[in-house]
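Below, in structure tokens: the form predicted alone, a single chain.
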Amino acid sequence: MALISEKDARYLQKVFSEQLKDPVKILIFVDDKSECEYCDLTEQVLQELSSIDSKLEMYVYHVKRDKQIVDQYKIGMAPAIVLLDKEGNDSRIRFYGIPSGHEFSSLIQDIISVSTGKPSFFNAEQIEKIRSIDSPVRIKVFVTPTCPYCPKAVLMAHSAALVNSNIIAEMIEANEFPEMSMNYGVSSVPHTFINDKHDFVGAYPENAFIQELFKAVGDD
């Protein structure tokens, strides 16, 4: 059964037409069905994604299988997913757990930044701001699928790092890394941390998230 309807289908084909400008490639990461309860719903609503456009290129890789390319994108746990441009690009966006819910409107917008090239958030000012950053951060974003204000705090952390190279920004699922969430305290969404150390929860606007970033960096 699909798991994107008709509808959906006829519209994001029209979103996509209007808005994508370069290819954009979508890798996935699954590991065994034993080990991995969402991976093959992940693969399957990628799968239905990238068949909507031709825009849209996917490659699937097993966790334990292509270590090579699990090393060289540092990804930790699956179903992961990550954004490439259209030379191959690592555009350091990152989803870890099945994209459903709010977080598939995350998932579409990214790729719509990915192939234009233009963040979801931030003005010039704050993009020069952020681009100032010389020293590598990471930042993870909790969510879960029913939560509405977690995509803005997915696509603020997702756009910092579109427009600077020493940022990766993670999108981790909480529900399906319990384990994960337990040991970083998370017990409501959207929380986000930088760089494992300093923490905040809610989406907060554009210069209060800056803000929080210049706190961490300035932490190291």
Contents of the next structure:
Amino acid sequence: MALISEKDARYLQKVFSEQLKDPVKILIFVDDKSECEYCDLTEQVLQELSSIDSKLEMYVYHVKRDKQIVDQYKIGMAPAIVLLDKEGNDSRIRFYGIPSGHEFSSLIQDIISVSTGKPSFFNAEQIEKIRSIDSPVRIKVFVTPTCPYCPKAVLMAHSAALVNSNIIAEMIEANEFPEMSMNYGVSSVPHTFINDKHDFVGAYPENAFIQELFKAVGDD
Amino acid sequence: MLFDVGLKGEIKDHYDVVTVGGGPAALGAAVYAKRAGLSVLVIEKTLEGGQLNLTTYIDNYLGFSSIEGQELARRMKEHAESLGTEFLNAQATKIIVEDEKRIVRTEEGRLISAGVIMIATGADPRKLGVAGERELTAKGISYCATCDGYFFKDKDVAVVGGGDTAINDALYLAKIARSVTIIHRRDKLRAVKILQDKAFSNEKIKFEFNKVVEEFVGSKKLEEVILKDTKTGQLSRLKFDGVFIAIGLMPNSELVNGIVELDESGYIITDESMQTSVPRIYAIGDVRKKNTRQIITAVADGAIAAMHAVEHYFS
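Switch from the form predicted alone to the form predicted together with the partner chain and print that structure.
Whole complex next, starting from this chain.
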């Protein structure tokens, strides 16, 4: 049975045909079924998604067997999704866990961003500010699929990654990685961690987010 | 919201109507003002639709026998957007009144002048204001059951409150958690009967009547709740993994405190056209002093304010 309904597929077809510019490569990292409850489902939904528009190319890797590429993108868990631009450059946008519920919209939005090179958030001035960060930054955004504020927090972090090659931004679906969520003390979402030490709960407006980013970088 | 592409045009320096807040009241006002030919900017700090986004199902908005809150929010935004309403994602920090001029200042220092300003900042979940609440928020204490419910799968949670929202939350959480205890300060619930019946017949839901929360206890995360019996004064300690607080709302009127007239609870006082004590500043939706706070009345407030503004300031 199709995970994406016919109606949604038609809608996406229209959105993609109107908004996609360059091809996007979607890498998905899966594990054995016994190890990963949602890997099959993630692979299936992305298969369906990438069949909607010929600009979307999907590549499937095994998180344990395809060691070289796993290391290249520093993938730690499965399922994971990485988006690359037409030349194969890493967008540094990561999804850990199935992008279902509200997070499906984040994935669609991110695909369009990578295709057009335009981040979902930030104006020229804000982008310039984010680009001035010259040390490695890793942003984790813990979410649940039923959280309406979460896509905003995710797209904010992903937008920052898209405009600065020092930043990697990861969405983490908290239910699928309960141990990690517990270790980070996550029980309300969206919960964003920058370089694992600076954190805040909630979806912040653009400038407030940038402030948090600089607070975290300033701590280094 | 599913396919909100988020592309934004440049924000201009002046609009006929600027709403601060983007819930049903603001979107209702936007629809009426746009159709009258005015330019409209909606300034929203988090997510258009406001509290709609926190409600799982809405069963009392006319025309929809049952609709998800987030879906209704998405449709309202789309409706306003299709007419040319512009949106700005920012926090308004100041309202400036100079003679006829009305200006909104945002956190990043942007100044937007307006023919009229509509304060539609709504209300936020009210806090209990007891020891441990602030420290343990997001560490076991939550104000959004749909957001955070899944962190308490097969665990023991409590809901504080006895109104519609509290009982709705309890019913939602009962699908996820091992047990749900409703803590209520009175001896009966205030929620509508249809919800009460559902709660009383749900075997996962327990009740602690005539109890108030005295303190939340926990070091790294919430461990215990100390309850006080309102009749006997006796204290008891109960262990919960999570507590969801749903005891009503607090108006977000800080922005206009000292500018327009507020009542003793902080709600903005308006006339029947929704205008505040300052001309060209309206207050609509939950932030306004009124008896009924429902989606349908919020939308109506927006329509009334927009039509009044059109007639008095733009014709």
